[in-house]
Amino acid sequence: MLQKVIRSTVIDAPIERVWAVLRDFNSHDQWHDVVAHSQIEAGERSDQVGCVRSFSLKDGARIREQLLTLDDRQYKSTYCIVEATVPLQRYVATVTLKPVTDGRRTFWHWESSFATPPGMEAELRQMVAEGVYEAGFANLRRHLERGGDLRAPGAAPMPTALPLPGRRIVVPAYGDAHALVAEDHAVPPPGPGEVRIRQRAVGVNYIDVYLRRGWIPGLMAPGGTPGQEAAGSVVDCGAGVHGFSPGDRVAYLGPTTGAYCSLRNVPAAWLVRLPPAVDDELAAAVLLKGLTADYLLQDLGRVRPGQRWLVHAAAGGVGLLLCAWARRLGATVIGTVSSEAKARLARLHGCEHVIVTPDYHFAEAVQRDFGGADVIVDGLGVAAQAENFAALASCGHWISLGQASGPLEPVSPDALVMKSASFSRPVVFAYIATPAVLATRAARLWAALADGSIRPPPIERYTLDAAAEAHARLESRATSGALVLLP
């Protein structure tokens, strides 16, 4: 007959930070005080489904044990003894950690069941109760202790002491998708007016491939990881850091790369809190492209009723949120794709005037059927210079926000001058150089969501290990919406 213990508890610290110990399975020789030394077999990582871990007890005891699920969105992992001195049989249990309502506390919850000896019965579900769990939780707290995590209420978060494993994406060299890398990395605890992040969702942007063939050699050199989004929780803060604490929800974009990744330190400056209505992919994939659709409604375009707009890509991340934004406000919106399907996925999101052109040709219907366009949207980069000239109404403004087909040839002041044409190349962190207005366009992005005035784009999703498969569908033109990677 199977013998089942259930024990429970309440620790007092954010979920965070008590999910960052145990969800590395071989930590439990920092914290239990009844584990002597435990190591991962075969070299594998210690988060990595299928590991197992061989640890000897202070009394001699040795035990394998193998970890059968690790679930980092409901907290919950299970495991099982494989081989052991100790005679428990067909064990396995499962941790299930939950927050407490005030979000500083943890509810956790530990079972399991396992057969015994004849007559051994009372005596093994006693030692597992009471030896293993009870014990194990007064362990953790002392642990947490000793990390500074355990604070009196509205005192300043303090950096966890050790740094923690996790995993990201290199680019060794240059070069196509297949220069993506996949390694394990440790991330130390986090400086002064950092904090650090335990990342659920990554946002895949086009600027990634240009940074990944290296256009961009001076913002992301050799082996270094790309990525300038993500979103997730809150694992502690560095000295100096105020408004936010372990635990709390958030996204963030910065002007350095690093966001391919698990686990990360980042300023605080970066960050914006999550709503309770945006989960963590829908923060991926739309805080770049919504804070771009924002400065260019509201700064570079400066939109208004009537106003004529050509946002190519109409289909993709960035044209999707911003054809029905601008509509909602008034203008009149006409977007490029280069598919049908495309063309329904734009008409679906708010874009009332479609053209279908594989071959970047949109310029004489633009003409025809418009008058021209008085400002363009334009990722699309040297294939469709001339067109978007030609497409170019009197005083129009012509935003180039990228380079898909190659980079731009140099715009001729002589050129814009027969339209009395304006000319800009913007970069979104020009936009959001506060957290004051990072914050102010991040609840215009929130509200517009909550209203109806955007819709949350289709979002495609690829594990962190198959970014270079995110990037190689990316630069098929096949992509519609947003991609994000999960750690």
Ligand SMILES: NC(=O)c1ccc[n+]([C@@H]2O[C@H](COP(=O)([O-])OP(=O)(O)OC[C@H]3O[C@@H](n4cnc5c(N)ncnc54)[C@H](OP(=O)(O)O)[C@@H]3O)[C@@H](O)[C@H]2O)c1
Contents of the next structure:
Amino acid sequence: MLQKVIRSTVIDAPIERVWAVLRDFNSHDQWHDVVAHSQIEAGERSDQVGCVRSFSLKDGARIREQLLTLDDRQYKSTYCIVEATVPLQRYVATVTLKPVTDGRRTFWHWESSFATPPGMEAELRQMVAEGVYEAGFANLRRHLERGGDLRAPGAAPMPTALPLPGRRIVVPAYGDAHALVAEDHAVPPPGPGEVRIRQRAVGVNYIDVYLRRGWIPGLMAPGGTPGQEAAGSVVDCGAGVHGFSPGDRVAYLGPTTGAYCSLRNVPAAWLVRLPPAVDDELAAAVLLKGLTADYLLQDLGRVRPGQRWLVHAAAGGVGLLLCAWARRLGATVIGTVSSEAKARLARLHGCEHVIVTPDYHFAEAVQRDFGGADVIVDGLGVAAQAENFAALASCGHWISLGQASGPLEPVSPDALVMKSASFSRPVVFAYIATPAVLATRAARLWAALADGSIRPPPIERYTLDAAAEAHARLESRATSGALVLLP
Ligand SMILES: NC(=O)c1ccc[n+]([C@@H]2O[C@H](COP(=O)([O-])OP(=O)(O)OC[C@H]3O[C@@H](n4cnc5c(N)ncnc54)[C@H](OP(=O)(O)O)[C@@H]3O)[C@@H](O)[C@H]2O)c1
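Condition change, the form predicted alone to the form predicted in complex with the named molecule:
Once more the chain from above appears, this time first in line as the rest of the complex follows.
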């Protein structure tokens, strides 16, 4: 008959700190007193599912255990004994963490089932329950205390002095989607003013494609990590950080690349808090794109009732949010998309008038049916340059947001004067330059989601390691809504 052992405790440290230790399958010789020495076989990573740790106990016993599952979202791992000099047979154990509601403490549940030789049931149950689990709880507490991370009530959160293992995507040389390569790395403790974040969802934006292709070398040199936004929770805070604590749910967008990773240090000034209704994936799907829609509507385009807005890629990440929000604010919204399926989705999200055109022919319809566009939001670039100018109404405003088809040819002032038109080439980061402005825009975005002005977009999910697949899909024009990477 299978024996079962269940033990649990509460550790006086945030879940991220406890998990940072426990998710490392080779950490136990650093904190558990009974373990003498441990190593991962075959040079594999210590958080790689399937890896085997081979360790000796101080009493001379030898054990090989295999990591079966590791879930950073559920804070849960499972492992089994594959070979041991102790008579534990068919041993499978699960470690699960849950945050205690005050956010500062962690509930740790440890359970296992195993068979034993006849007559040894009670002895081995006691050995596992007390010698392994209860002792492990006490030993991990002491380990965290030594690391300086267990806090007296009211004391300031301290960063752990340790680098923590992470995974990231790098671009060794600019190129197509295959230029995105996954690797392990160590993330140092956060510096002054920084926060170390365990990222659970990373937003994919079209700018990531430009960076990977080498179109903006000043922003990302070869060897760099793309990505401008992510959501997750705070692991620890550097000196001088106020207002954030380990365990806080946050998201960020920032002008420095590097978000395609599992763990990252970012300036605290980039962070926004996430309301309970916005989960990590939704936050990564809408933060940068939604704040872009916000500055376009509120500041650059100054939306008003009856104004004619022409929005390209109306079923895309920015497009869906912008069309819905512009319409809610009274604009007449005209969207372009490349397929009937995208047209249906764009209409569902509030785009009133949809033009289906895979090859950038829309100016004639816009002039004929609406008399031109007052504001054009153009992420298409060179392939639609002439059509966009032709679609502009007198005194219209052409906002060049991006260049999915390639960089624009220079825009001549002499051409603009023919329509008394204006031309802008904005970047979202200039419109969230202070924490106060960022907080105001984020609050408007969460409110718009809550009151139904905008709807959550469809989200395509990829593992972090499958970033190349996500890029290939985005570039193929096959996607609608947002894409996120799940580290
Ligand atoms: N400047 C800023 O502040 C800022 C901020 C965010 C985004 N952006 C820009 O806004 C645009 C939309 O970004 P996003 O991340 O939301 O992407 P997205 O719209 O989800 O994806 C790009 C879309 O562009 C359309 N497209 C047209 N020609 C294309 C081509 N040759 N190659 C690839 N796609 C083409 C496709 O829609 P159809 O198939 O329907 O044509 C495609 O789905 C991008 O240009 C991006 O750079 C700028």
